[in-house]
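To begin, one chain is listed below as structure tokens, in the form predicted together with the partner chain.
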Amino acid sequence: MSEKKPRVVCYLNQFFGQIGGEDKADTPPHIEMKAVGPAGALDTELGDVANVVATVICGDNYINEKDKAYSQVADLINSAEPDLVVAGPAFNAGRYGMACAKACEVAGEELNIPAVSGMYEENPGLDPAKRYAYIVPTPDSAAGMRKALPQMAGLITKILKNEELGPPEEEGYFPRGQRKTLFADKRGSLRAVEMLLKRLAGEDIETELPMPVFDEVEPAPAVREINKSTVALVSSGGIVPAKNPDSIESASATKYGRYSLKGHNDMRQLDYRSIHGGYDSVYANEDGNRVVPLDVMRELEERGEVGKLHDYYYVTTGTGTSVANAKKMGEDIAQELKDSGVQAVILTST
């Protein structure tokens, strides 16, 4: 039986793509069936390991700024079969490189394949493409092409063998974010107790966890009036209905729920309870309120110093869970607030 030979289909923009220079950056993406410019260096460098059976190419302001570019390269790329995708090299090109990332998120989000890519550090598609992708560092200008390709060629290699891959500073590419669980020759109290001595004597550690760098989000503006708008409960305290019709999770949560709140004065007429799994449940258990204050909010609802309680109300549990999957819970939540209404949200978490 011979095997057939890796497909790997190439991302260029107007200018690698040989269509032009800036005056061309408007084009819709398209794609030949054939390794064009670089990644024809690119094929003779992968020999026998893998063939650029196609190279879709793209204006860099087309891609960047038409809603439906993503989905058409996704097609242009999916319809050439790839087992991998190379994007770039882009050095520092900036639209270029944001472009990449694009390139490279189809290959992780639409099609669960390896992506390949070269940058230069600065270049702001490094981000956002480094999720999906395996950025080799390259010069800031097209001149480290040269340099570049044997490199992004040996990863490709490696992948497409299905070797395991080592840390990035060993395979030479720019560390993707994604922290890996590994054994250690020696325990960690003992990796601990030699770190600190180190220190101790004056001598550079490396540590094993840098701390993580949060983004920051503007405030959004205030409520006018209080008592004119609707508010929502939300929660990460993991006070859902007994039966937990949502399974979900009692740490590391990846589902939330919703649930009504309507006709309900009172946590505590409801069958529900807590299944967060970082926290003594008990007290929310004896009294819900003390986790979803529905009790209160009804009464100053009553009264007029709240415009309204959102119908309902969602929860997840926020023990374990990763940013990440918060994240994404986050963005769900907010929209279905924004599309029924809400004004104003309180979060009580535990």
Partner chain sequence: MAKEIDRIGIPVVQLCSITTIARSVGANRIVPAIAIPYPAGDPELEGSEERDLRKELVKRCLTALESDVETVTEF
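Return one more block: the form predicted on its own, after the form predicted together with the partner chain shown previously.
Next comes a single chain, given without company.
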């Protein structure tokens, strides 16, 4: 009689669970007693190691906004009697990442079983998730699915076979902030002295305790005479001309747009809409001033409280946009504004 395979349950959001996009983000959790979407591809990758027996699907808004969602998801996952939980992969989708972190917490805290997920390094769900799960680094978008799933499957295989996992850099998962006792040939003081001597000699060294590096941005000085200054509007809220002429991405943006405000006092006069993939755009589409406050700026301009509103505004989308791309766009926009004589910027979001 063949040995029973370990049971794996996958957690997916509404998009990867194949029930819809943003219009289904408020969907309560439910369970499919089969592998759905990427869970099916993962089942294939696992081969004879394990079976994906069920998929729990929940809308990103629902799990992040409803207090009862956690217990509902926990009950559904538990009902399938899993040996391991897989969440995502979430890539750089922030709400999805936070949802996957909750599914991982269910596995670690409620069921006391291992969990595996995949996320981009800048996903906000990474830090809370890695407390409960092994998180495989992924590209920033679902285009990297074919790369992410085999990596996750390899880690799952080792876990389910009770093989000892090596350090993160060897096994391919994010460091979890956990310390593990190891035996070394040399005591710590001697290793530290050897490292110091190498550094003094200009040789390459590898620290045993890497420290986090934080990007520090010095605040700009206050604008002294705003009533004499040219002020520009810049937004990450995704309000663009209806046909999105610059093809700005709805998430993980790599580009921005520059659009004229000349002769207009209200965004409702323009055929503009939101292409942002990270919020419900109904109210923004009803009145673009809610994201790009052209109406208020014209009032301030008329009252002399600002010198002049710049003739153009700049826009991109912030959701899922990598720090590197955001920094590059910010530098380019700032240079254009400086070249145009702009002294101040009002940055709006969602």
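In this text, rigid core is short for the largest set of C-alphas that superpose within 1.5 Å between two forms. From a predicted model like this one, the values you see are computed outputs, not experimental measurements. Positions refer to the first chain, counted from 1.
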Open item on the list: Quick check on A103: with the core superposed, does its CA move 2 angstroms or more between the two forms?
Closed with: no
Task: Did A143 shift 2 Å or more between the two forms, C-alpha, core superposed - done: no
Task: S229 C-alpha relocation of at least 2 Å between the two forms, rigid core basis - done: yes
